[in-house]
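Given as structure tokens, the chain that follows is alone and in the form predicted on its own.
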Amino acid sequence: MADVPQDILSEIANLERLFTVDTAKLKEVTEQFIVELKEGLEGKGNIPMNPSWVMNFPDGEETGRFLALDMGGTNLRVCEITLVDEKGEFDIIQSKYRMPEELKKGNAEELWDYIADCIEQFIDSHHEEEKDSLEVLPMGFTFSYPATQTYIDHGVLQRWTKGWAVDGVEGEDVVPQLEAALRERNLPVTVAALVNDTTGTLIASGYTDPAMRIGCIFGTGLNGAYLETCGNIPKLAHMNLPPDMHMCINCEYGAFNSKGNHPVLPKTTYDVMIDEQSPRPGQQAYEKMLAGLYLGEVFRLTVVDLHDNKNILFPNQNIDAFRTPFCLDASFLSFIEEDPFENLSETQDMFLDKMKIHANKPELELCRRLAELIALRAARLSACGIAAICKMKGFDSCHVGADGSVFNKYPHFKQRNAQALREILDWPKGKKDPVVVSSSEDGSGVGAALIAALTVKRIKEGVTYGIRDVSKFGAPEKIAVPEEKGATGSIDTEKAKEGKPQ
């Protein structure tokens, strides 16, 4: 950077101090993460640690036809998955629908009516001739927002995340709302399981990989899931579940370190601004520093600050294109990092075309470094959640299935995340990484269908604990076990223990 002016070099050095997360800080964050994961299992603290009522991995013998509805932060996807006789194999057809922006700030009736309309379009498209004679299809509903689940086929939305704020859904059970919209259209579909995308990622990955222990999402939002034993979940103690029975925990650890007396996240002024201006201030602190929804906003706020208050970037130019909140997403930073030219000509063209800014070479160098620093911080901090689960569960080696646009598409994210894991867990240099994070199977589609299949299978086997509407799938006579007063359902203890060893 010999041709970069001193004021730009000084500001780059300042940004490096601001956004760099060293090994000591990574370890500090991880240790506090373990504390908060355990608190969540006790029913207190920041991280919900929601029991998902998914009690085992598929064994590859599941068969049948299932729907999967994937309601993410940006798109809606409807899939039909046929689990065939060949072990571990499946066929899939799918359609994707855009979630209109106005829907995200609308009301519950509009949301569910739109989703039911998309499902109807899917059935009309793929089953036009047999629509009237189609048997009821069990559906796994991937609902990628924090929900309290007393049953696998029901869930109460705790709070919207990812910028959503639909009226009439928070604090409500989302399954009856969706099924009411499906009944209005006489659609042959019923919800067998409400699935978080992270739980689906874990189950789908475990379907093909016996070493799988953790599922993660790094996309619009972020999250983690793993299999816990019920004896390690104090908040379920009143249910008298067998202590060695498995339960998939949907951590919802984007809420890590949001409140409390031990703040460890290395927040900048820009992170604080994002939180204060968000629909949910004081929530999802970890997510707001790492998730794809926020990376572009951190970049935007920094650029505006360097223009307005420091006169470092784009002096005497109109930067109104940067003044709209969330006008930039993670792909903007990704494009900058992937610019292959020494003079950053592609970045320069993008600034001119998209932002109407004439950027010179030193300004482009600063923006390139800023994009790298923001993304590097996200990748490194994202390793803390994985490391915390590994340390808490004693996983010396395992596979982690990860999904999401940031993990799969952002340049260097995987390598940066892996390097941070090496530093946190003190692995010796030159040896193969014992914990490997790799792209997962389709958790929100195939994973949701597999969980629907597992739910129907459990009902038919009499393992009905944690399933509310067993009559929809012809439940057999139930097997009684000790349970809390007022609870419903039952469980075959031996069958419930089946699953991946911990």
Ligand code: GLC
Contents of the next structure:
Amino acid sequence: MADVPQDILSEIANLERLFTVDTAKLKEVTEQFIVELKEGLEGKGNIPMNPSWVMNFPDGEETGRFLALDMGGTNLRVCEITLVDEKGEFDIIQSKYRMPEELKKGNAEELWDYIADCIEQFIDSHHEEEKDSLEVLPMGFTFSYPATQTYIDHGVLQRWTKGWAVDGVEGEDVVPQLEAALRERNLPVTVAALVNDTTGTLIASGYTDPAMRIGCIFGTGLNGAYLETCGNIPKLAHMNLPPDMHMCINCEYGAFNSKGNHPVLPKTTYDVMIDEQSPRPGQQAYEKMLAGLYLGEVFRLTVVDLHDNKNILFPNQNIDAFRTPFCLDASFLSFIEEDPFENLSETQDMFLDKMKIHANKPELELCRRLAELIALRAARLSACGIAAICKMKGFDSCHVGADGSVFNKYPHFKQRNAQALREILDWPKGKKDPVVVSSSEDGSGVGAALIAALTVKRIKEGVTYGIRDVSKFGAPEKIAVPEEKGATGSIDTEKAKEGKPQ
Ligand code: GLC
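Compare with the form predicted on its own: the form predicted in complex with the named molecule:
Okay, now the whole complex, with that chain kicking things off.
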């Protein structure tokens, strides 16, 4: 950077100070993370730690035909998954539908109508002939937002995240809302399980890998899930579940450090602005600094500040193309980081094409370093959630299944994240990493279908705690419920049908 002028060089140094997270900070964040994970299990604090009523990994013997619905941020995906007789094998057909932006801020009825229409289209195009004779398909519904689940086929939306703000859903159970729209269309589909994408990722990855302990998403949003034992979940104590029974916890750790007396997140003024201008200020503090949805926005706000207030970037040029909130997504940053040319000519062309800006070499250097710093901060800080679960659970070595656009597509993310884990967990140099984060199986498709399959299997076996509607799939004769700590008893099917907590 010999030919970079002094003011740009000192601004780069300033940005480095702002965005760099050193090892000591990573460790401090991780320690506070452990505190908040534990508080969540007690029903307090920032992190919801939602029990998901997924109690174990599939054993590969599950069979049958299932639907999976993934209500993602950009697309809606409907899959039909047939778990075949060969252990661990499956067939999948799937269709994608665009998720219109306006639905994300519309009302509940429009949302569920649109989703039910997509499912109808899917069934029409894949089962036209047998539509009327089709047996009811159990569906795993990947709903990747924080939901309180008293049962697996139930989920009250706690609050929208990732910029969604659909009216009439927060505080409501989303399962009957979707099922009503399915019924109106006479569709042979019923929701067997409401699944978070992290839970789906954990279960799908654990299907093929016995060392799998944590599922996480680094995408539009950020979150993780792991299997806890019920004895370690004080907020479920009143349910008298067997203490050694497993329960998958959807942490919803994007909410880490949102409020409270121990703020540890190294927020910049840009992070504060993102939060203040979001539909839900004061929530999802960790996610808003790191997740894919926000990376482009941090970059945009920094560029606007360096132009408007410091006169460092693009003086005397019109930067209106940078003024629309969220006009840049994470792919803008990854494009800059991936520019193979020393003179950053691809970045220069992109600035001209997309932003109508003539960027000179020093300005390009600054933008490149800024993109790198924002993404590096995200990769490093997001290791804290994983490290905290590992430390809290004593996972000295394990596999972590990860999914999401940032993990799968952002250049160097995996290496940067792994490096941060090494620093936090103090692994000796030169040895193989004991905790490895790698790309997972398709959690919101196969994972959701497997969880639907596990639910139907549990009903057939009479193990029905955490299932609201056992009648949907043929209720068993006897239903096992825990009567007191550590014991298992049975109640009659009628009572279970009434939906008593079990
Ligand atoms: C947000 C959602 C969470 C989801 C994550 C990744 O944090 O609240 O449920 O798992 O995004 O998609």
